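In the block that follows, a single chain appears as structure tokens, in the form predicted on its own.
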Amino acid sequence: MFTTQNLVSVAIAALLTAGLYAVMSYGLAIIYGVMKVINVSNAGFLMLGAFMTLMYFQWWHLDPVAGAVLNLLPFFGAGWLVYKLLVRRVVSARPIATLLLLFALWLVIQNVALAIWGSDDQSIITAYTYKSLIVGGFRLPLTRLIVFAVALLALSLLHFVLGHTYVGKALRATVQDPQAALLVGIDTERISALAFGLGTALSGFAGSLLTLLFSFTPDFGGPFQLKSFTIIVLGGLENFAGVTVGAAVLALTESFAVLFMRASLQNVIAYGLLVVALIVMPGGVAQLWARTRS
């Protein structure tokens, strides 16, 4: 029998990993919202993110979490990069070529990953790792509270500028309607390099915060990617705000679940998620629970 704390126990637990499951899908939802590209060298930049943070804890000591800052720079760079000089150039090409041109592009990278780290596991033990606090007679642990809160003030930012600046709001623009974003002056060639850009800091910026969580080895980046297509559709494709409440469906679905199944399986959770998604709920919880009004 589970008692009513250990029950709220595991929802506050659920929704601690939520913030950083809607940090690590946004830059996907974004990607896809302007370009209509499935980024699946998201998980290349997932992982190299990672380990830049190991990195920058061996060589000067800093924190994961200054590490995801310093982090969102030199993505930003390399996806506007990946944008100007490989995406561009297929984007207007058949799906099937941006998906296996991006899905080349995370072999690359997790090759050079195993050419230069190895296999091994690799872990990031900070001062802070084993410890915890009591809030409200719950034992939570300091690192999962810590990557919440970075992770909402990422996710407040990050809805700052999308409603309140002249790029944010180009950016939604196009994604509503390319189209009409181009004949209103719009230069959805320089937005789409933005968006890739911003897809790709967001990676590696969950990547930093994914440390302290978890170990990690070149192969980190593809069940957290799973679980990022997963949220995007749960949310609805191409509606940012959705990612937030498909990170909070899979988060609470995949630590319930676990309390009547071995946490081995709880990929596998993911991943069935992901197939109901698909077949009953293409729109997302938004269009089902239209669906269910009217």
The other form holds:
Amino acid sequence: MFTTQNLVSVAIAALLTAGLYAVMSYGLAIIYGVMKVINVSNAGFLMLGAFMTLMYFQWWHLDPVAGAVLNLLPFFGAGWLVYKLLVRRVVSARPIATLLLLFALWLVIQNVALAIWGSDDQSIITAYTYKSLIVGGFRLPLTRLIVFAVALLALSLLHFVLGHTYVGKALRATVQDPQAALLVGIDTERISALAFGLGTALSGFAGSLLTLLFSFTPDFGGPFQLKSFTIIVLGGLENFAGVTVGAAVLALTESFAVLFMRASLQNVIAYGLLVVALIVMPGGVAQLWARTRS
Amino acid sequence: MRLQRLWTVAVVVFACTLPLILTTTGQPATTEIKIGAVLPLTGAFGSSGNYFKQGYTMAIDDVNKAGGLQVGAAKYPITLIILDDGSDGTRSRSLVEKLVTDQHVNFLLGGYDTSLVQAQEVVPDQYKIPYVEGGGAASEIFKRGYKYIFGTLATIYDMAKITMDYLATAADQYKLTKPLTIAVVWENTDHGKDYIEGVLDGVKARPDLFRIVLNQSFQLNGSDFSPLLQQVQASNATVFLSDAHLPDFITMHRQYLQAGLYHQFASYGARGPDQRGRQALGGGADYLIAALWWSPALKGAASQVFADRYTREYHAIPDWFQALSYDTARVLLAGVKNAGTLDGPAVRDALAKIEFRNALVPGGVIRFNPNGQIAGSPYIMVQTLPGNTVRIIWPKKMPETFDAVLPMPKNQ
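Would you generate the structure of this protein in the form predicted together with its partner chain, following the form predicted on its own above?
Below is the entire complex, every chain and molecule, led by the chain shown above.
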């Protein structure tokens, strides 16, 4: 039933999805890298990012892409505050403490959203929501192309900041060895707050981009959380480049697996990949890459 | 001293015999009827659950405004207790049990959707409390032998069969390309299994006309259907049939349109004409065909009175959710009234032989099969048109029936 054109079409769609997956997982990877904390409230900030974008759209007819940029600053501030007021107090305790704290935060965010916006499905329809482009015989949904381009741009900018600025280098140094970073004079406490702010800003940013593709409710974000977690495990937890590869692996596996199995088992793929990665290569693709090089 | 001892003995004897006295002379007199319902007011089915709450409340308000429900010689006010299960099956079941054991409700109204009704349905028989529901339509609900469950929704199997019957007629009338190649996708639940069974039986009945080119299931409350829709695209079908609940319909059809898919005939079961769906999709929901249990496009007096009243009270146009929940509560109340008692088994027997007239469902009558499911297949087919319009297109004999716009135009 599947022609070469169909298969190429599936591969293109998967790669476009991978861009979105990467941008929504980066925040989680940065926070884990610096603090070794799994930010389960990420799903709540994704959802909040989507609802804020809806507000901008309703108030000022602001396009979701502009909404994504607008979200960066307030979400950075929110993340900074969450770190200073909550996470900092438990970050050195057992991992279960931060996990429970951030899970509770997610529930609070969800319920606040429910109180404000209700449980109805919301969506943003722009002039280009249902438009598509035909390139080389392949039909490409315009929204997916835009999301991919914006995600790529954001990730390139992030790579530049992490690689070429003092703050970025300090952040990477803290990820690699917090003790050594402290010894060379890096304020790791400040870097942790910055990482939490940056991670949350990326969640708000990704939440805005998601509104171009999906409808949403206060429950929105949960399924994406699982995908993000799978991606950072596949990528090697602390490896930023690995996140991009992990996102591509998940998107391609999901898309091609549906050709051979029931689509109702789509989530099994993410769970299955997570289990395989944790057992076979706990260091993710970064470990695999290192092994190959050595 | 002797008198004091006598008093003590008297108090102890009284205290010990009080429960016996209460039992033999009957419970403290009933002053109200308590009806309980557990609905998904939050979570994936939050929108639909809130619509059900509105319908139930309207029906109970009607009775209370008239001074209460006449049961035998007495008239009782009704208290409606609604709890939120957050769209979670396990919680749903335990909350229904809580309504019975803690709140001591006399009767139960059902939840929404099939999966949550299935989670709840074990409780009513256990406590012999009649339960009437209008939110679960899978025939599996009524195959488990429960005696206290009654459902006002016609089955999903019938919905699929009626859709196929309509499609067969439309193929000739609207010159759809024959044979009709069908891509059918269905949620992996009893709801979806009913649907695919109906579609496959429809295909078996007309092998000359129908050919299935894709038959795929998907997960309920999925987050991304684009890989599935890639398969739909590759199947090159002329007809697209999907059995989806409201949140999945909104996500799937949005992605369907974004992927530039087109079919001569597309239907998402009962989805498309609902207000939430049309608000979420804008013009994207135009021309979809749906099979419904009720629509405000029905011109019967009861339907029009209900639609006008709902719009006055809630400043919105009602969908089948509100109408069927209104009917469901009214059927339960009619059963209690007919029984003339609040005794669970007696009300159950009265419901089993009820013939409820002036209902909103097509045909206007609700009665139940021996398994508790509504008798007959009260369905209409509708098409969503631009300008937030919904028109009835089937059955032909109704005065408010219009011709459908088929093949569906490429509206994007």
